[in-house]
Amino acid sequence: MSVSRRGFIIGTATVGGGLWLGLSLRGDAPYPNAREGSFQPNAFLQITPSGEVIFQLPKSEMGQGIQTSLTTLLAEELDYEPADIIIEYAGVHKDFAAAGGSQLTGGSASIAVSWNPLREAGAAARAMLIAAAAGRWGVGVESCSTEPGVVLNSISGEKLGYGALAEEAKDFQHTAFELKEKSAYRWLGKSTPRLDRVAKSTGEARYGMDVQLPGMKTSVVIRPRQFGATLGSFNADTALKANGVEAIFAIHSGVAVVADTYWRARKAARLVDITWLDGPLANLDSEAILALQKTALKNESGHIAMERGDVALQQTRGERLESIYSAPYTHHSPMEPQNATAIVNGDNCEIWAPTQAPDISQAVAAHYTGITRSNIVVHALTLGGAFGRRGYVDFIGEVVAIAQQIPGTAVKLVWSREDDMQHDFYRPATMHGMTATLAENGKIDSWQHRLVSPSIVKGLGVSLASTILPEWVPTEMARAIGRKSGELFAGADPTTAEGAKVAYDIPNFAVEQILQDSGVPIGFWRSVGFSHNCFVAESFVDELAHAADQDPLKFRLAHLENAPRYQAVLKLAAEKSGWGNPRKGHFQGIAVVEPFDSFCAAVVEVSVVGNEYTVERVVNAVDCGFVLNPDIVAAQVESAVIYGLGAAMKPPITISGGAVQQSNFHDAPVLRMNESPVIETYIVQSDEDPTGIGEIGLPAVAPALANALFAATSKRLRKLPLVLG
């Protein structure tokens, strides 16, 4: 079987993966946030008798621009100015999920799925515009035309606008439309001011965190360290004697402390007496599961991802290269911590959430709170950074588990930024075993991938089953369909291998995946399976050009002789770089990857003193199709490069008696402002249909810098984080 990971967070409809069935989260409804009497062709788009413009968000936006990207897409065709729109995040209903398969945003796949729907939804309402506009004036529809807001007729040179065609609009539901010629672009294309810069910048702009309701309390929760752990007994006397101290009970998760005040549920947290009781991985350390991985590599079968050739025919002849690479678990550390407002009274809920996944987070309050999911409100709100973390909404079951405790009041959960660093899903560690052989004119005539991870989707069906199937699905009905789920992915997981299959022209080819779960919770972070298999293939295929004596750049084109958008970013960054030509003490390293179906290559450029480098530079090309707004891109990724050089080159995530060591930035840091190199990026001219862009430019950093480092010290450096000496 094989799913791209696209496929399979549309299919799922959850970042956590767990069910590939095509069933609906939710019944028939009324579109959320509705005005009476405005003109509503489709559950993105109103526009009221006064004129106002109101474009239902269907997706989440976390920095990465999504709000100026899909709005300018329904603008352009509706015919009205971007700014001028006002943008709400949308309800939970089957219509925002048309986009996609699930209101989830993630994947980098926000533009793509949207690209055609909001085009159709704009166009659709300015073409029925068109018609009340002809109809009132009594002439064609060929005589009216549009400028941004109004509907012009050109015999009489009379104007009429949107909110004065709103009501009589709505007859005409089924008139025909045309989507505009790229040439006829007002806005997309653009590179225009980002419509949430003026909310960011003087908070204005909503997260999670600023939520204030009356008479609003705040809890924390008592976890346990260790994974797997359960409770035991706890012992909450002294601490209900603490001011502001509302309550003090168990959850699902641990022991919640309800307070007026953050500070004083915090502090309230540390006077209780808990006792947990180990779990199974008890014993569990980073070194034990190290020594797994190396024996499941050395002693084990997989599944055969892909293949062609043979591999193993091949690689008995001539000599073969062998290397073993690692990557070690990370975190996500969005700057705003998890946290989640929620009241619960009788059979009503509603909830505000940063969340990356409302409908999910819908389903998930139903699960634990028994209410109907039609009863529950999900309020979406600007997220603090995600990079996949807020698609689980393990948060979102504890704040409604707490509220249900105190029926009638709000109440914010707030997690510290220990609480998220302890109790993450995070990248999987994983080891690889890569093999391959040169044929006597330079060129790579074998390769085998030999892949040891977790599985992020395996066994996850039996858990979300009851959460995202129909609520007509009774529990144990819900439970065998979890299992069945889980045993699509009995051999091999689709989002830990991608990244793995290169376009390289290679005629005997394997990939082989060991699925090895040593239980510590996983989960997919900024470009998942390519941030540690692009790691891995693209500094292999630099060992294997240095083994042909070759130049990297043009070994890496002379096996690229049928994948032009593959070539053209390495040209771009190669010319844009300066290749081959470092300033004096700078060594350059590169890479190119195709993640999510956009194209990325990356030179970076080190210097290095001792066993200390520095990240100079970094220049990226990209090729993501047809570009809505190329400053947005840009920003997509430097933030990327950002991201993926903390990965690898700060500390990793280590465990030790089934729990993470490491507690907050101090120990667990990420990549600081002064560190940050050089970024520029190039935008290669597509007129494809767009494409990611949120984590394309992730992939290709780590090899790219872990090339340069060799190209400096001759030092291969095959695991992650890349340290020298």
Second form
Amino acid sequence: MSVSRRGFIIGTATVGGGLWLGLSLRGDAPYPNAREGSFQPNAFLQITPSGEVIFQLPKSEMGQGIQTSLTTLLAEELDYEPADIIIEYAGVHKDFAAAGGSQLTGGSASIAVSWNPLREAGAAARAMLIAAAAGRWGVGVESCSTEPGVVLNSISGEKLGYGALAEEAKDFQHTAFELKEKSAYRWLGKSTPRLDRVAKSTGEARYGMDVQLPGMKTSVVIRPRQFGATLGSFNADTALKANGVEAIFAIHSGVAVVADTYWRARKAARLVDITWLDGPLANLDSEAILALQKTALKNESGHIAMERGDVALQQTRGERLESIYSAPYTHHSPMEPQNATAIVNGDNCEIWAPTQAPDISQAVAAHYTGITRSNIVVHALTLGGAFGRRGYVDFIGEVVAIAQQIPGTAVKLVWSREDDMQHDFYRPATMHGMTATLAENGKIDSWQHRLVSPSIVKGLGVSLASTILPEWVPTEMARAIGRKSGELFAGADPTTAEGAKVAYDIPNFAVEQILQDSGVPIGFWRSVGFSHNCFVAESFVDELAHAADQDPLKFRLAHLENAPRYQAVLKLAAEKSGWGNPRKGHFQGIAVVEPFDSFCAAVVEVSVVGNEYTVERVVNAVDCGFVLNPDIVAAQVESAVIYGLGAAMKPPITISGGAVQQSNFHDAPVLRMNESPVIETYIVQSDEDPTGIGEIGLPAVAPALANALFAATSKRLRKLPLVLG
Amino acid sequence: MFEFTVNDNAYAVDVEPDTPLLWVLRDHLQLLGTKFGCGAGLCGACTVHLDGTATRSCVLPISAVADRRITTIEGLGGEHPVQQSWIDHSVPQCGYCQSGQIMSAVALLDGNPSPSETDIEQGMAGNICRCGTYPRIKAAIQSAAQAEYYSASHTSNETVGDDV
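Having seen the form predicted alone, could you give me the form predicted in complex with the partner chain?
Once more the chain from above appears, this time first in line as the rest of the complex follows.
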């Protein structure tokens, strides 16, 4: 049978049983991981002749539960038990790329961007299977319905499994379909158990670190500690004699040591004698960065990212409140250190990698090998954490550069924890100048937020352009276009400024961004700009509430009268936490944020002894639209609270001699169980289209903690991490 | 040549004596459930039992393991009450640290079948989870402690992995 799958789904879907919409799927076969003979109506879904239902998971599972959530989206409309679906990580294909053209998993966007396409993918397939069954039975489709995995004939009572209908379903490519009403959902909206919970409790789950290939070698890279330093010379004579060592050679980032096992490679690396040449950051340290930021805040004017009314008026309107806030460099430190495995052979390259961006991985590999993208196969794997770090795939560039030197041999690259800590893409260090005035009625009359930060977006242009532009665009041209596009953000960066545009009703309001780049590598860190801007804004609004002699909750609500979703989370968090009535010896702080189109309010409760404090309890209220799985939402809020508290409480990353001073969890400690508070999460019921949850619980926690510490001590802490005394 | 027992199987490996047990398990025995997290005994991802005691395998040289009995996550068998409790509580997120968490939890409960909240916090403080699954780990340990298996005066010094 020759049925063209090109241009699949030109039919229409209805939402809520009435409105017919155009479809977001535009199939383009052949699809990655297609099985011989499969019914494959789109890139996401195939049903094999033997009845296996296989889903190509288009996003990276890094702990956020996306494997379960997206599988359930598809399963709900297909009407098939989610736990019985075979899940494979999607290869690189444009159908898997969301708006913006990349397959990057990030920005808490996976649910929002998949909500329509995956429901449609499932519903379209179900409609085709029903049409096939109706055809076989000679009845109208209205006489057919489904139960999980089978089509029912309401006239005869007959049943046909999806597998038995797969071949005939190929003839019904353009069948119209409807999306379910939410009231008909079997799985969505319920706390169905995570699909990966068993494999991750038995040691059977496999990560990038666990890749095993025949004849595989393991490599490590020795990099200069100083950012921007370069290789002068190296002597590997002694190291080459060590047991198991295969080869030692220079690559773009340092010196690679290849051996039969990790330990032998790591030991041999210590025997390599290397001379590094200082680069432009040789004299950079944290104090110098801080001084530059202070100077910029004082002397420079920046890009006006948002302006309403006239903040200059505040010069003439009574007493101004002024505060300077700052946030330091912060590390990601996912539990699985960076790693990847590759085979490069002539014009072909195959990569196995825990990455948040398989398509960017492909483009980066193309750059370092000179191999055309379509000859590079990327196998995305389960991630042992990411938090933004694995959106950067420097380790892919390294592993393909190494593997290309040993053609035809599988080579795994393993970073040590020290490598990971010292060669991260850190949350940028930022400084914030806040000024405001209060009107006679105690409301905020003017607010100015001047932000000194580097640009995250500027550094992304090259890799994104190399990923998104068609393959016929020569590599160097794509990179040049990328550099140019990055320069478009030379004056402003929406990612580092996000969260500064608060929703409070303030007549005169401005956010000004002064970009300043120290040269330290920076990047997306869980909740990105919200993590520093919400700390600043939600602390500062607390300062204003106290200056106005008002309750911090009531003060916020008074400035959010036209923001019902803010009101709802604030009131729910206040109610559940017993706002204003803490346990004896406990003190409360509150904050509310809107990261990535979801809403979160947090009430943090602390106790203080001398200069030591304990976070006792964190109560969160979230609104992320329609909730696909309440238990996963709660888990993600717990996760974000603990990740955010770690950064709010623990020593930061500091720079000396152009290098990161910390090396492992002893000098860059993270939150442990004995320091973790009681965490409660409450969900505002909503019928809005779903938005994200992976990062949503993070930004409110630091300001709510700072506000609680103020309540306890009358000390306003304006610098992260929050240290009393 | 070093001889030792892992999950009741006898092994002999010919490696440098300073090779950490972790890398012998992973690179030589292909027992991949035990994870590399920090290489310095700081995070607990590599936790195994050495003669029943929770031990960081990333800093334990193979020379110190000769003739001793090791239990890894694979040795718990998958239906161990602590693993079942982990599954019931949907503890794992990324999951990478969970083998080490579970091995620490089993050792904790073997030594103290009814731990207080403080006992759990102290017993588990050596295991880092960057996904922040601590509240669920605590709940899972409390549930496991209440389960019949532990509450039935489980006083054996044997590693649990040998029983299943």
